[in-house]
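There is one chain below, alone, in structure tokens, taken in the form predicted on its own.
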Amino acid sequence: MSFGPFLLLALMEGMVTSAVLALAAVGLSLVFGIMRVVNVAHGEFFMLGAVSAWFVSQWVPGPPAVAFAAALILCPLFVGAIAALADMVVLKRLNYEPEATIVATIGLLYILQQAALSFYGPDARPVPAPFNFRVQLPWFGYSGYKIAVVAASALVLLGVWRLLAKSRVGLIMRATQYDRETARAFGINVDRVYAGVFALGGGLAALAAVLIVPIQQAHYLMGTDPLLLSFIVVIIGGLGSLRGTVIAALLIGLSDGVISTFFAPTLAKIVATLLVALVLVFRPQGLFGRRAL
């Protein structure tokens, strides 16, 4: 193939990375933006989504599409429930103090990781894709499932935006974000809001993992890269900014696809780290974040 088809392939692969990364990073950004909690265990929620998808694929009988549809529903709910429980049992008792919650989520990271190792094992295992047709382009055939991942991610992100911007639930979340004490004085159950936000963040990470696990394999150590990349995306886009997170995910995902195709995957990570350094130096609040008053 000539340069043009290679570039198109790189951009399409980058779009898949961007789609999954945007879902995971939006969950992390929501937790920080509303709760002011830096969730170091976010990557393990991603890992739990992939591992639980493998269990669902083994337990649900019938064609792979049925098991995958069940995983899309059950795994985010399961991981979201674990996240809500962690919030109520651990973070709430720490009164969401920044330093204490960082240490607590580091501990949660190792607990979830070792639990997955105990129940799932050390092996990487595949999850069958729900369908395997290919879209024939003029130069090559491309996975229809990967295109579906991008479309599904876009729909979910649109739903999250509508939830936050157009619904009463989103209004309550934003009120809690601005001033939780005033929100509590007006009768808002802040503890319930925080548990719901933490569950939503974990559920989005799990959903991203379910979408990507037919392309990658489920493994108990697979949460590290999504956690690192999600932090990079959130820092570049701006902590708590949904629009900034999505744009930064596109920037990182597309650059990763192009640089990995034409040069080396390691160089892509170096470029992403350099972008973070430049943002922190010249615009510490991120591209779309608000400057602290």
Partner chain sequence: MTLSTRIWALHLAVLAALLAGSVLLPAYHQTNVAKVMVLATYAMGYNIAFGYTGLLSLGHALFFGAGLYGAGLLVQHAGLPAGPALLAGILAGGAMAAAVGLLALRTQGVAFMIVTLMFAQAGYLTILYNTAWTRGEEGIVIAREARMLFGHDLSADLPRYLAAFALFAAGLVVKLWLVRSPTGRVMIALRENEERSRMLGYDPYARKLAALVISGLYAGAAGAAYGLLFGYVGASLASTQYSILPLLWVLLGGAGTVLGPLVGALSMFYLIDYSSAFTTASLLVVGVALVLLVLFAPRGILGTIRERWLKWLP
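For the form predicted together with its partner chain instead of the form predicted on its own, what are the coordinates?
If you are looking for partners or other molecules, they are not here, because only the chain is given.
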């Protein structure tokens, strides 16, 4: 294969990464934007999404497409419920004090990871894709499922944007983000909004994982990379900025696809992590955002 098509392939792989990353990162960004919580356990919500998708694929009989559709609905709900529970039992009682919250979500990270190890085991397991067809390009064939992932992610992101910008629920969330006390004075149940936002953030991570798990197997340690990449995306995009997050996800996903194709992936990760640290030091509002941390 000559360079041109090779680059095209790398870009298409990058688009798939971007699509999944955008979902996970928007979840992290929402939680930070509205609750001011830095959720270190976000990667584990992603992992739980993938692992629970495997369980669903084992339990639901019939063709893979049925099981996959069930996973697409059940797994985000399941992970969202766990997230809401964590919020109500732990984070709320810490009064969302930033440093204590981070320490608590680190604890949550270990608990979820080890729970997955105990109930799911140390093996990586595949989940069958709902459909298998290849789109034949002049130079190579490409998985139709991967293209569907990109489309699905775009649809969900559009839905999230509509929810935040156009709906009553979004209005309540923004009011809570703006000022917790005033929102309470206007009769908004802030506790419920927080639990809901945390559930939504976890659910988005889980959804991203369900989409990716037919491509990448489910494993109890698989949460680390999405956490790191989501952090990178959210920080470069500007914490709490939805549009910045999506742009940054595209940027990081595409460059990750290209760099990993042509260079060592570890080197790419080193560069990306250093980039995040330096962005936070010299441009804390992110490359695209306006709000400071």
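Bear in mind the structure is a predicted one, so any value in this text is a computation, not a measurement. Between two forms, the rigid core is the largest collection of C-alphas that superpose within 1.5 Å. Numbering follows the first chain given and starts at 1.
The Cα shift for M15 between these two forms, taken after rigid core superposition, is smaller than 2 angstroms. Shown in the overlay between these two forms, fitted on the rigid core, is a CA shift at I232 smaller than 2 Å.
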